[in-house]
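First, one chain by itself in C-alpha cells, the form predicted on its own.
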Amino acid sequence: MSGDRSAYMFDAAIVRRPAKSVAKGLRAENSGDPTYEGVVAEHDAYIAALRSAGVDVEILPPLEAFPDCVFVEDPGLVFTQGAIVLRPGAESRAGEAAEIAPVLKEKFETVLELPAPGSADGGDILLTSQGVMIGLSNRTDLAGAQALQTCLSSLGLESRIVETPEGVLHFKTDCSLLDDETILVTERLARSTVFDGFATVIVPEGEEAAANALRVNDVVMVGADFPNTIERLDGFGYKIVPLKTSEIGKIDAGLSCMSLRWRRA
C-alpha cells in the first residue's frame, strides 16, 4: 500500500460514549477503578485528536449494560470495503456485537458476520501494507482466527494467523502500525519474528503499554506517561500528539481499542 491506500489513511471513525459502568470494565490486574468522569475526558480529548488529523468522527450513544462499550473496535472491524461483525471472546461483552451491527450495515454496503461458534475481538487484528495479523489470545480462538480470515478473503483482503504472547490480553496491546514499512513493538513480540520483513522500534523497558500506539495520517498518538517513548519516536521523525490514557489503561485499553477507523471509497 502507498499514497492514500496506507493502512494508517483514515478520513471517517466511530467512537462510542463511554458508559457511568466504565468502572466495572474487565481487566486482568486490579490497579483500582477508573473514574467515570477520567474516561469522559480522555475519551473526548481522543475524539478531539481524531477531528485535529482529518477524520469525521461520529459518536454512539452509551450502552450502560456493557461497561467496556467504549472500546468500540472490538465486537467490529471496518475497511473500505466492507465490515465484519466480530464476536467478542468474553461472555460480559458478547451483546456488542448486536449492538454496532445496525451501525455498520447504515454506513457499508457489505457487512458480513462472524460465524459460530469462534470468537475474535477486534484488538487482536492489525491491518498492514502486507495485509491482515489476526492475533490468536484468550479472546481471539483458532476458529474464530481462521472463520475471521474466511470473511476478510470475501473483501478481498489476505490475512495471516500469528501468536500473541503468553499474559497479553490482545495483540495490538504489544503492537501498533507507524507506517507502511515499521511496528512499534514491545521486546517481547518483537522476539517471535511475526514482524519479520517489517522494521521495528522497541518501545522502552518499563514502556511497554506505549505500544498500544495509533497512527492517523500524519500523526502518531502515543499514551502520555510513556516519555522515553515519545522521545525515541520523535527521534525517528513522527509527529507525536501525546493523550492520556492512566484512567482507561486501568481496565486494560489503549488507544486503537476506542475507534473503527476507515477510509470511505
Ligand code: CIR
Second form
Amino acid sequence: MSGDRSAYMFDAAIVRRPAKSVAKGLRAENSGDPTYEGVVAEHDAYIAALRSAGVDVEILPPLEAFPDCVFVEDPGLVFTQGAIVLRPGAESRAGEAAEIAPVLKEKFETVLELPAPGSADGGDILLTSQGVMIGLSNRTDLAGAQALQTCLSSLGLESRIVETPEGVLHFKTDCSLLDDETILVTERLARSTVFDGFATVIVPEGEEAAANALRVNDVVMVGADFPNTIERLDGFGYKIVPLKTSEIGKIDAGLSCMSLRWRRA
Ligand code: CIR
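Switching forms now, from the form predicted on its own to the form predicted together with citrulline (CIR), please provide the structure.
And the full complex, kicking off with our chain again.
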C-alpha cells in the first residue's frame, strides 16, 4: 500500500442513524426481528466508543426506504486519498449508493464511482498495511472486484482479490485487522492462504461472529457477547472495548459495518 501510516488510525467517520424500518433488515436466517430501540441503543454506544477513541463522527439522517441504511460501510469506501461510491450487491440496498454519493463529494476532493458492470459491498473490503483485500461474495462479484481494483489503483492503492468462505455474507464477516501485522479471523477463513504473511488470532469455536471486530486507534471494539474472544485478545495485550451487537446481529451485522472511517489528509 502507500503505507506510511497504520491502516487502523482514523480521525474521521460517517455513521447513519438507524431507520425505524431496520426491523425489516436483510438476514440469511430468521432469528426474530431486531427492535428499533435496541438497534438505536447499540448504535449510540458505538458512536460514543468511536468518539472516545479519538474520531470525529458525523451522523447522517436515517433513510426509511432502506432498512439496512445503518450499515453505511457497504455503499462506499473511504481512504485518505479519496472515496469510492460502490454498487451494493443486494437489490434492496442498491439505492443507498446514490444517498452516500453527495455526502462523500462534500468531504473528499476525489470521489470515484465504481464503473459498471458488477457489484461490490464495503463489507467485502479490508484495508491492511499490505494493501486492500477484496473478497468475492454473494454481494461482490468478479466484475465489481476488478472495477474496484481500477478505482483503487487510481487512488494509488494496491489490491488483491480473495475468496470469502461459502455461505458467509461478507469477507469482513470473518476477519478484521488487529494491527499492522495481525488479523482476527475465523478458523474457516484461516484455512485458506489469504492471510499468509500476517500473524493471525483465531476466533474461538462458537464465537465466529466475533471476527467482525473493529480496531480504531488504540482500541479494538469487540462484540460483548463473545467472552472467549475478548479473553483471548486481552491475553495478547489488546485494549478491548466490548460493545453490544445482539440486535444488529439478528440482521447479520457486526461492528465494522456501522461506519465509514478514514484519516484526513
Ligand atoms: C445486509 O444483509 O446487507 C445487512 N443486513 C447487514 C450488512 C452488514 N454489513 C457489513 O458487515 N458490512
